[in-house]
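First comes one chain, alone, set out as structure tokens in the form predicted alone.
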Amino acid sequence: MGFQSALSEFTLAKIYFDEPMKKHTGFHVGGCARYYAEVDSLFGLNHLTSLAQKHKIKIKVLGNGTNVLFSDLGFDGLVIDLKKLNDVFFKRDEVRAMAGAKLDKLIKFNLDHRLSGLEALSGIPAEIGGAVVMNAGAFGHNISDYITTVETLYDGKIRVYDKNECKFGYRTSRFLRKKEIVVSASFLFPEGDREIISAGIKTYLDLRKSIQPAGCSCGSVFKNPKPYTAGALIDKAGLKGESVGGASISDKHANFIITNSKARAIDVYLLIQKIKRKVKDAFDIELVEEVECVGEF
């Protein structure tokens, strides 16, 4: 039995064929994934990945889709959506969040239980799995600041890493572009005053709204090459407002690329390459993308 036939009979996930990835990403561009699956249990995830490995099918795990650019040619493999694995709960004195839980859901859980620490990450449109892999952060705070352990699935086995084994760095971890799938993370947060936590969340949401543009984007396109910021370098290179096809550099924040309804993935990709060239020519600095390009460009 071929992989497509096996998927047609697979009952542990909701399966789609030739699923448009523009429906699932922040840029709202990209071609179709040959296979697309929504899983709602670790049991189903394990069986699905085993089936794909048996048939030598490429796998891409998708979080909230805000840090990924799928090619217009699509993805000739299996995209696994974890958004239904979204529980957040106490495990002893720690908080455990499944990979598909939105970051804001974890922050709301903390607020309800008077736990502080992640207020600065309010409004980041990420799920826990992707946030852990990229060590998401903002305003000097990172999700790894409060992680105790990370749980992954690979080759049919669950493995638990303590924080020191995760190799967290600036927008990176040991899980970046690895085959193992982050399925949950556990956190230890300090107790706080509910009103102060709530005020902190509002402050950071307002700040984010004031400095970041609206529209279809992946958030920050490039990592900040310390001691500089990518946005300032792109601005100084005179690139604000530059566009390729339906993709343009935001006039409000130069580290954001905004797409319109006519944009293609190749427009975004070519604009990224143009930014890198111009900044390199002007400042001899190599910008490194936060956004992940999937497929052929």
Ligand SMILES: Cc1cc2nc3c(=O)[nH]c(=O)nc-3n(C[C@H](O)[C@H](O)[C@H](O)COP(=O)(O)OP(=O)(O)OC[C@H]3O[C@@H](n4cnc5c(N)ncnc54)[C@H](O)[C@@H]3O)c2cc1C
The other form holds:
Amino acid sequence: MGFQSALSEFTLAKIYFDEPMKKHTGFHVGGCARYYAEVDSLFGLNHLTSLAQKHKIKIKVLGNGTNVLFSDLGFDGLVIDLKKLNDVFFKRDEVRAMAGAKLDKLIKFNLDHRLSGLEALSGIPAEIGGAVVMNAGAFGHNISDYITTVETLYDGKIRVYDKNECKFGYRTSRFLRKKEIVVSASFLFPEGDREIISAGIKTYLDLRKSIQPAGCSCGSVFKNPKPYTAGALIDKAGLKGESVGGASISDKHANFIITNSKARAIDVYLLIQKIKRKVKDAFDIELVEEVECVGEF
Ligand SMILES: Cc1cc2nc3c(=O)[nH]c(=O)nc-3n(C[C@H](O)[C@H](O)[C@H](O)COP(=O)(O)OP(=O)(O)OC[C@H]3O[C@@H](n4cnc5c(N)ncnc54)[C@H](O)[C@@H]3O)c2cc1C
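Give me the form predicted together with the ligand now, not the form predicted alone.
Every chain and every other molecule in the complex is listed next, the one we just looked at coming first.
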């Protein structure tokens, strides 16, 4: 039996064929994933990945799609969506969050239980899996600050990594672009005062609103090449407001590319290349993408 027929009979996940990735990504662009599966159990995830491996089908795990640019040509493989695997709960004195839980859900859980630490990350539109893989962070705080262990699934095996094995760095970890699937993360948070935690969340949300543009985007496109910020370099290279097709550099924050309803993935991609070229010419600095391009460009 081929993979398509096997998937048609697969009952442990909700399966879609030729699913438009523009429905699932921050830029709202991109072609179709040949196969798309919404998984709601580790059991289902294990069976699905084994089936895909058996049929040699490429797998891409999706979080909230806020750091990925899928090609207009689509993805010739299986995209796995974990958003239904989203519990957040106590495991003894630690908090465990499943990969598909929204980061804001974890922050709300912490507020309800008077736990502090992640307030600065409020408003990052990530799922826990994507946030762990990217080591999402803001205003000097990173999700890895409070992680104790990360649990993964690969090849039918669950593996638990201690924090020091996770190789967390600036917007990176050992899990980035690897085959292991992050299924949960455990955290140890300091206790705090509810009013102070709540005020912290509001302060950071207001700050975020004041510096980041609204509209369809994937947040910062490039990593900051320390000691500079990518936004300042793009601005100084005279690129603010520049556009290709339906993709343009934000007037408010030059490291954001905003797409309109007519944008295609190739517009974003070409704008990224243009920015890299101009910044290299102006300052001899190679900007490195934080956003990941998936598929052929
Ligand atoms: C308005 C806006 C503001 C933002 N602000 C910030 C910010 O302040 N700080 C910041 O760090 N980022 C920010 N981002 C970028 C983005 O939200 C983060 O990079 C986030 O960590 C991506 O999470 P995601 O769930 O959307 O992951 P996705 O974009 O879906 O995936 C990112 C990568 O992780 C992989 N992945 C996802 N889940 C798993 C899993 N369970 N197992 C294995 N691999 C997985 C994907 O395959 C992909 O390689 C912002 C984005 C937007 C749109």
